[in-house]
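What follows is one chain in C-alpha cells, specifically the form predicted alone.
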Amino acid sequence: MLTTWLHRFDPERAHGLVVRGMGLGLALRQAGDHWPKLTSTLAGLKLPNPLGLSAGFDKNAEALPGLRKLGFGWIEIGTVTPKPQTGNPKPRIFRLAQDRAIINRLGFNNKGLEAATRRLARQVHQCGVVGANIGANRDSPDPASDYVTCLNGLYPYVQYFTINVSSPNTPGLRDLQGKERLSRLLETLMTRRGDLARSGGETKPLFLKIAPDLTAEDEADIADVALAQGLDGLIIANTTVDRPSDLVSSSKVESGGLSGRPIFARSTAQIARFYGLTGGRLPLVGVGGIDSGESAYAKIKAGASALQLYTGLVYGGPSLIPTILNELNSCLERDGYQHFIEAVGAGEKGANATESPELT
C-alpha cells in the first residue's frame, strides 16, 4: 500500500515525493459516485462537493495535475508569501500515528509569490476551483502590505483567497486576530479587492482562517469584525498549540501546531459557537480531524457549509476522499435529507432554534 510505503520515510521527504508525483499527474483517478446531494454554491463558488484540500499540502501550486484526480470539490494552495522563505529548521514535521495526528512547525516555507503565479498561470483553469492561502513573510516590517501584495499578484489566477492570520509557527502572526488589527487588515483587503474587481470584472471571495486557541471574547470580536467587514466566510480552524491529555504518541512533546483527529472535537465545537455568533449568516468551512463521512457530517451539523482536510489524507490515502463522500451521502439518506445544505447547522438549530443558514 502506497501510504504504508511512504510512512517509511521522514515525513517531509515523503511529502515531497508525493507532491512531485502529483505534479507529473501520476495520481490515479479515484472512482466515486456522482453526488447530487453534495453539490453547492459557496460564496459564489460552484462546488461539485463540499470536501476541499486544506492549505499546506501544495504550498507552491506544484501538485494540481494529480490533486484534481482525487475527487476534491476544491483545492487550496499555499500558504504563499511575497518573498520565498525556507521556514523553520528541520526536522519540523512529526507523525503521531497512534493518534492519527501530525505536529508541524514549518513556518510558511514556500517558493514565493512569483513562483506560485508562474505555475498557476499555466494550469489553474484546468483544475476546477482553486484558492490561495496567503500570509506574511517572517521578517516583514508591514505584514498587512504582504497580504495586499499576494492578493494583487494572485488575483488573476485563483477563484478565492484565504487570509491566514492563525498559523502558530510565525512569531506574532496570531496577534493579527485581535479586533482592531484584524478590522484594519480586512478593511484594507476588502478595499483592494474592490479595486481589483472593478479592473477585472470579478469579485473573488475572501475567507479568514482562524485559530482554535481563542478566548470567548476573541471569538465574539472576530464574528463581529467578519460581519461588519462583509467577509465571505470563516475557515475553522487552523492547528492548535494545545496538547490534549490523551495523546499517546511520543512525538507529542514536539512544538508546533497539532492537526488531525485529536482536534476534531475542539474545532467542531468552535464551528458551532461561530454558527451561533453569526446567526448562520456567514458561511463556515469546517477543518480539523475529518477522516470519515460521520466526522464530516458532524461538522456540517455544527454549522459548516463546506469542509477541508489534510491530515486525514496522510493516514487514509487518496481513496479516503470518495470514501468520505459516499459515507456522507449515506448519512444524509439515513436522516432523510434531500441535500446536505438542509443539514447545515442542524445540531445547533435543534439546540438553539436558530434560523437556517443561507449560502450565497
Ligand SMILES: Cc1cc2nc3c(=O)[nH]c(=O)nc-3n(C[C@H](O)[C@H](O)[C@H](O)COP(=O)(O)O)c2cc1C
Given for the second form:
Amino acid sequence: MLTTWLHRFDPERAHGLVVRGMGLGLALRQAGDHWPKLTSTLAGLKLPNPLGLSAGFDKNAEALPGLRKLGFGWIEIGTVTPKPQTGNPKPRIFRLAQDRAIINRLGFNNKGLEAATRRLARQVHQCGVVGANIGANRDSPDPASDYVTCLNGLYPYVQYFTINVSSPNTPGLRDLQGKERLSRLLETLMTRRGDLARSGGETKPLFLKIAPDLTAEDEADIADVALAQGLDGLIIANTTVDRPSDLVSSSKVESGGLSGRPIFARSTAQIARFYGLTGGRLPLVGVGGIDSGESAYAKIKAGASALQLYTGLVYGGPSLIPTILNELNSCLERDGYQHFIEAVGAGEKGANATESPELT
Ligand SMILES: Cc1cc2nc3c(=O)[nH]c(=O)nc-3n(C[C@H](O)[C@H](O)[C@H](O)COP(=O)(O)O)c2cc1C
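Complement to the form predicted alone: the form predicted together with this ligand:
Below is the whole assembly, all chains and molecules, this chain first.
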C-alpha cells in the first residue's frame, strides 16, 4: 500500500515525493460519487461537498493537478508569505503513528508569493474551489502589511483567502489574535478586499484561522471582532502547542504544533463554543482530527458548515476522502436529514428530535 511505503521515508521526504507526484497529476481518481445531501455553499462558494484539504499540504500550489482528483470539495494552498523562506532547521515534521498524529515546526517554509502566483496563474481556468492561506514572514518588520501584500498578489488567482494568525511556529504570530491588533488587521484587509473587488468585480471571502489554545476571553473577543468586521467565516482550528497526557508516541516530546486524532475533541468543542458565541451567524469551518464520517459528522453537529483535514490523509491515504463522504452521507440518512446543512449545530440530536438543539 502506498501509505505504508511512504512511511518508510522521513516524513518531510515522503511529503516531498507526494507533492512532486501530485504535481505531475499522478493520483488515482477517487470514486466520483455524487452526494446530493453534501452539496454546499460556503460564504457564496459553491462546493460539491464540504470536505476540503487544509493548509500546509500544498504550500506552494505545486500539487493541484493530483489533488483535484482526490474528491475534495475544496483545496487551500499555503501558507504563502510575501518573501520565500526556508523555515526552521530539519528535522521538523514528526509522525506520532500510534496516536495518529503529527507534530510539525516547519515555520512557514514556502517559495514565496511570486512563485505561488506564477503557478496559480497557469491554472486559473481549471475548475474547483482553491483558496490561499496567507501569513507573515518571520523577519517582517510589519506583519500586517505582509497579509495585504499577499492579498493583493493572489487576488486574481484564488476564490477565497484564509488569514492565518494561528501558526505556533512563527514567533509572535499568534499575538495578532488579540482584540486590538486583530480588529486593526481585519479592518485593513476588509477595506483592501473592498478596493480589489471594486476594480476586479468580485468579492472574495476572507476567513480567519484561529488557534485551539485560546482563553474564553480571547474566544469571545474574536467572535465579536469577526462579526463586527463582517468576516466571512472562521476556520477552527490550527495545530495545538498543548500535549494531551494520553499521547504514547516517543516523538510527543518534540516542540511544534500537534495535529490529528488527539486534537479532535478539543477543536470540536471549540467549534461548539464559537457556534454559541456567534449565534450561528458566521460560517465555521471545522478542522482537527477528522479521519472518518463520524468525526466529520460530529464537527457538523457542533456547528461547522464546512470541513478540512490534513493529518487524516497522511495515515488514511487518498481513499479516505470518498470513505469519509460515504460514511457522512450514511450518518445523515440514519438520523433522518435531507441535507447536511440541517445538521449544522444540531448537537447530539437527529432531525427527528423535538427538543431544541444543544449547542455546547
Ligand atoms: C505538516 C503540517 C503543516 C501545516 N502547515 C500549515 C500551514 O502552513 N498553514 C496553516 O494554516 N496550517 C498548517 N497546518 C495545520 C493544518 O492545516 C490543520 O489546521 C491542522 O493540522 C489540524 O487538522 P488535521 O488534524 O486534520 O491535520 C499544518 C499541519 C501539518 C500537519
